[in-house]
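A single chain comes next, written as structure tokens; it is the form predicted on its own.
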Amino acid sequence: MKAETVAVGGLGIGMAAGRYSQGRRRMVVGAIMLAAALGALGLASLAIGDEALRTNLPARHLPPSWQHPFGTDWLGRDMLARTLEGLWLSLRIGLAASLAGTAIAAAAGLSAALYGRTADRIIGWLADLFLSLPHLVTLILIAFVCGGGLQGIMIGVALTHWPSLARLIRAEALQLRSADFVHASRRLGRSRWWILSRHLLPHLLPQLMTGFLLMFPHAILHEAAITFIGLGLPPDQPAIGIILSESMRYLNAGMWWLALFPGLALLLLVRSFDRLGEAARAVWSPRRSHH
């Protein structure tokens, strides 16, 4: 009976190790492919000249062709060039907003776990407040108060996407605070900042990276959504939300390519980051990935 139990336990450990290795391999391959795609997107954005984005009325309303793979719009602008510029702009906005949101979540979660009950209650109340309101409504209000534009969108996205990650960081920090090595450091007279930087942050880095990767696609989608309804970037910016918003007026005229290709590009970009985030969570937080 003991031999069977040991065999079953060994089989379970082997299967878990196999799933971990497979998930890690999938994450690495996905990260390499996504990095290559983003590098190609960045080079393409730099290679695009102003000529492709200028008005060219004789070439307007052209369907997809070899010369214009994504067609042209009502002003004769190349839709492939506009789509690449829009994706690159969305990436920069999403990167800045996600980094800021992750930093806010880390600061809030660690403060709630390390600075007593008062800080925990205040931060918990703020997290509940933000979670009780719809993301898009709160984002619109914050962006409007901050003056709109690029700065307003980034601030709005950063301030509306931190509560869930902050709760996770708080729970992990509370567990780490009761660990033996933390108690030993306290007995040796180590400062709170020393314990935070040497013990807590290295253990919390995988959760922060996973949270950043999962926050990234939400930031891009919400930026596109708020720009789509006209409360984000100015119309002269080739953002995906602006491109999709402008294309709605021409769908009835049969110019389907104005919305199809930019929408698919945005979907593929968001889905790629979402899959990478899920793979990272399966590798770095295997217990949460099965819940």
Second form
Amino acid sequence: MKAETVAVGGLGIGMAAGRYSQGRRRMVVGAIMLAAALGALGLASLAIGDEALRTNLPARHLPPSWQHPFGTDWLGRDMLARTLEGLWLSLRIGLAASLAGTAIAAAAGLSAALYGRTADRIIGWLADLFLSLPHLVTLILIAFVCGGGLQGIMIGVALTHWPSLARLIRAEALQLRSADFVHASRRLGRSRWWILSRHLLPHLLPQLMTGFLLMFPHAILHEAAITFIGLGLPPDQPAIGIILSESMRYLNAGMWWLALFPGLALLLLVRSFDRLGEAARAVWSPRRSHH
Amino acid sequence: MEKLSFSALLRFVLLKLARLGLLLAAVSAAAFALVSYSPIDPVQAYIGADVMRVGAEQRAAIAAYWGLDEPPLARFFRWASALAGGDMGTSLIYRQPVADVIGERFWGSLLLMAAAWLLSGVIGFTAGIVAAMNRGRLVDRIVRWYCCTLASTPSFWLAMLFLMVFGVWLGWFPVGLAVPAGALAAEVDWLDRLRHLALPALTLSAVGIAPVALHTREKLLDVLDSDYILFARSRGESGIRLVRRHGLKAALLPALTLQFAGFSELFGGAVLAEQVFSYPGLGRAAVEAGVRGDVPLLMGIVLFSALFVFTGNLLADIMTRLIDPRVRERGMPK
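Moving on from the form predicted on its own, please list the structure of the form predicted in complex with its partner chain.
Following is the full complex, with the preceding chain placed first.
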């Protein structure tokens, strides 16, 4: 699904920019590979079932082997299976949170640009307010307020990540608002909503999608951090942060595989999304200077 | 150099103070409103494990003692007026004034953050310069690869790796805490403190390198593309001398600004690093306050972190004004 939307967006915007075709091809290939990896991850987490996650005490604390490539934990559960499950959960939380964050950013940025000075001031001030606290402190506060759980993490991550994208959208929308075709539409008596949906949103779509793609890895990292701290999910929902925080207790005993592989998997996932986001930005906003 | 007039300076200070006051007022109001809607019962948080031994009447007495039986608005005004007088309330889990807890713990965190801040700034700036001077070559690619990878690394995982490699395997550094376990405060010497500081600070700085290095690289590349560099090159200048004479100052300002503006990330990173290394700083206190429902301490830390981030931004602002003549003349009229 993701690869498709990305490819369509690339075709739409790329018409004017032939010389970016190489970057675009790289992006599409990257997107397809990532989508395939995600599909495999989803399928794997469906296929794993309870068998691999069941307590199996004779097989506890096994270092990596062919049978258990990531080793087993203190209950004899297969770490590969747990890692895949955890990644899948983190991925879904990150997706929901960054979609919400992008939506907030779009709404805030557009309102700031279109609904007059007062709205602009208020939204700018709100953005400053959210930037005035370290992300992690805001996350702790919101997770505490929501009493832990999925909801708190998603709300927290969405609320901490919108300001910078909202500013970008606002600046872009301000420029678009004074474009000739928007003036023409307004003189023709089009409604504000019509102009918004027909003129502004299509132009802002690449920004929004890039913003989303760049927000997504951050969302996953923050989600992992907050669950690692112990403020997020209950231990029966093993997101990747929980797996890592549990492995903390066994580091002194030299069980390196409990921490190394889940973290490495998380790193790879985040890194590939980050690369996709950067590639998308390079293709969709040619203004960026050095590469 | 132009002399700063006194009235302009006064106006600057007053403006910033007003901003800070407004910010703290807004943050405390918002945070208080949020916290008062939390489903976590503060009385329960206070009682903790003694649930079975506390009856309904005692609960009511505890609620009355902490003022928890009043409506939220009344509580807010009481809390805010006490805050204005310097009293931040009493921490439920440490059983001492919040201001004391924060004051005590901040020094540990400050030491950690300062070490990481310096390290990441120096290494990041140098790496950025080297990468820009070798644009497109192997060194540049390595620096960029390193920065991008580090930007997607969960910092707490990096901390765990350091812990495993340097703490457990090699045994070079202690595994946790700020001082040897069980030692009296008077017996702890500086060397011990440094040894306990090394791994957390290293983790924190490794994370902070990436933004500075990438930013410095971009800025220096901008400069190297400019006409005056072309002119300098045509006069025969090249290499380190060229960069030192014409590029360094231009790249230093954005790097410094970024470092100061990065106080927010630094604080967040410190929370995670302290958590992994059981380092007794403000970050750990924040986590415990959140996990165990210590509302007064949480509020205190929220406000304190806002103040900390504000200070960073203020320093960045002052730095820009001091170094950049363009901003100086625009921002502070005589």
